[in-house]
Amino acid sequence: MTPHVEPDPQAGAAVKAADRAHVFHSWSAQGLIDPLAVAGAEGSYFWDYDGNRYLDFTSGLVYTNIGYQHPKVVAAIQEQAGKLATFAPAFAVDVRSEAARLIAERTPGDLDKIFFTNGGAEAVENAVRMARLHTGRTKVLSAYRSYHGATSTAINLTGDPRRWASDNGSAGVVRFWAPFLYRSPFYATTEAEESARALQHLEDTIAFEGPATIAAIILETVPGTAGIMTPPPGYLAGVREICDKYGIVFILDEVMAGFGRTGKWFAAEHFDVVPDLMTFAKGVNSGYVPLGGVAINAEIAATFDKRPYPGGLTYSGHPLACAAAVATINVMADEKVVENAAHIGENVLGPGLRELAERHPSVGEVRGTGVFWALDLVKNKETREPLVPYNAAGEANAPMAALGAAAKKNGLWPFINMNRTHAVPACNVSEAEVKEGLAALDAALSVADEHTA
């Protein structure tokens, strides 16, 4: 249980002042915000200065996958302070040597060398130079509906909306279409049609574009925030074999999947493939201190023997970081969270979004696994029309900001984005939370189901 916070609106207003005079926010038009003065965080809550207190089924960012504030990890993080806050990249300290170990010990096949860096983005534009440096070539093969990030190759690489103001054509990225058989750019009406047409025209793309001026084909293993779009059986099995014929490396970007996020400690393993490269972050450490890194296989690993990775971080391994990071994974171990992702998906969460599907015409579809999921909402179960125009904003988002206010208005801090609610709680959230979020999710779901037809 949280603890009982009184109420102090002046503090609040204190911070929402100081916010609007000085914090400039990401992805947002500055003056057109209105950010939530939080006051504190616990388990899968959180609180504001005038005592409202959320469910959080965003988990921060999809990252904090054992909640916030878990006391192993503040203590970890403490302790590291005390001994050791902070040291330069280049020497070998205990907490970043012990936490790379943890990491390889998880990771799918020979994905046993870990580079540091501080976040995602990082972690890709890192994995994305060395595939390049280890083939000579210079294209990237990337999916629309994808993220990977907001520096600069990172960016280019997304297949969202978010690319287009800084889409000046990062050498060599090409995008293709994945599989995604509730929209199907295949017309496919089966997951095996549309995973031998997604193949096909990756395939085909790489034979119009220069087999040997690929480097790189990277995909998120399940999709986050474009929809946690699952892949059919036997497409990432398809894209390894496509990668291995022509000597491509083959990228997973794990940076929202990984961690216990979809009920194992990689997505990966839900499809028995290994891909060379494998970036991670967010629930590495729960967000609690920033880091990612890229797992490095060992033939990659290899290139860098005798030659200098022309790459790297001041803070790479940061030690405070990497305490995070091996007091989590210890937690998720000795707590089982990965195994209780997967339990709450299975017996909770995905039959209790299934039933919410059969109530609202509004519900689509409903994917996912663990507790990574999503609905797909529309203004017809018929046609599948989305409920909102791609990348709407303003009147046209109507239906999904009065969503987002009706969820927050029960209680339920919500994961919106364009035509969908994503259902994406703590690894370790109970089935009474679940169930709690669920009946907020089933109200604010009547407010989305005047808006269809």
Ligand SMILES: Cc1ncc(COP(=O)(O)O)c(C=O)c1O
Given for the second form:
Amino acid sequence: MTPHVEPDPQAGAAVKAADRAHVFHSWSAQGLIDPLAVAGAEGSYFWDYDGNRYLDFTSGLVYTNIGYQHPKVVAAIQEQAGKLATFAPAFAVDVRSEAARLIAERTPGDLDKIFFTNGGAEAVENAVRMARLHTGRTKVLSAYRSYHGATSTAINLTGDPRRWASDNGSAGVVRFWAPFLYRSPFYATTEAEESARALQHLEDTIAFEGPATIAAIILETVPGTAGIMTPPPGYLAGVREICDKYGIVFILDEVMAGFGRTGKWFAAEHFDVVPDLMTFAKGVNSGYVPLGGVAINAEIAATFDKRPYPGGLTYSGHPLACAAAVATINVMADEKVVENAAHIGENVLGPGLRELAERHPSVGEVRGTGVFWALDLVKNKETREPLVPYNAAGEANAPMAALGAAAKKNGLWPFINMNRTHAVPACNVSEAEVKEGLAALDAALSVADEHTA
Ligand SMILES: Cc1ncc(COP(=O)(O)O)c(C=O)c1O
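Condition change, the form predicted alone to the form predicted in complex with the ligand:
Then the entire complex follows, led off by the chain already shown.
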């Protein structure tokens, strides 16, 4: 894969200058960032105006599950734009109906009604609103190690430090510790212990908060940005039981884990659990046009059969986004993209990362499945002290910054969060691309190794 365009540093400089003058970027101190000007992308690669090409091990923000510029999805968007570029949400529109049908066909259990949003945070907002109206209760329980989005309710549900600046009393939100054996909050030494103690902790939290005040528990099926911690066997089934016992709505957030990322259409399938509500976005159409949504079970859907649902969006079920979803889901099925993600995880990426862990003193743990992997980097494998402190910035974060720079120098665009690098390529990544990425990671980890003790 080579860039289709000749390097054009002058054009790149103009793009960068207008960006710096007028674009206000997410999550950033505007004066301290230096965004790369991107000239193009295809499949698992993108390139800049200077002719540098990068293998994208981030899938954008973990959403380009079919890679960049898939010709069939691009054509479907073009065709839809020529036919009916937009239409209001109150009408039945062919691609909207078809997208909802294809999604409902794949969601577990009786999650058969789809409310479309423009992205993940809006999906979480609406799932919580549905749960509150359905139960008549207000509190929602979420995990400390979590990310659920940046709108007001979603950011309050979020556990990671992106919440802190917008944490206005966490209206109606109570956080708890979900299982994470490598850094166990429960001093557990086995998965069975971690699962049992985490469930006990959750039930104790519910008891002290008052079960009758709790509308919902929201969990990422496999927490993503927080560190890709696959829950131990029995945990999610246990949460399902607790929810049933107390009449609490169980929301699984599959915005990042859904649509093939873990090697199944939805991560919930690994655990044989069916939530009451499930949020999705990102991989539903690989983000070619913004789309998210809530999959709703029969009981909660029935709450709004005769009573209006008090929520909506001008662009709910936007035809361009839905056409992209229909094409993406069909491409994923026809090209066996989910099966590829599972194969890559099991036979190439997982073993390759474990092999790196054996040789690099900075890799404390490798965890994941499919194309959803984290390397937990440490100063010392025995003590498990993180390579950089939680939420480190500036000089304190220098080891991770150095790792990132080394990866880029070797042609790999890495996902870095705190003391972790995540390997989250497209679900249709090839074996050769993964091997290329592993070689670049190998070189970058040698830089991280210099900071171990
Ligand atoms: C699990 C999860 N939920 C919700 C969101 C928010 O999605 P969006 O950025 O589309 O609003 C994200 C984004 O990364 C996510 O990973």
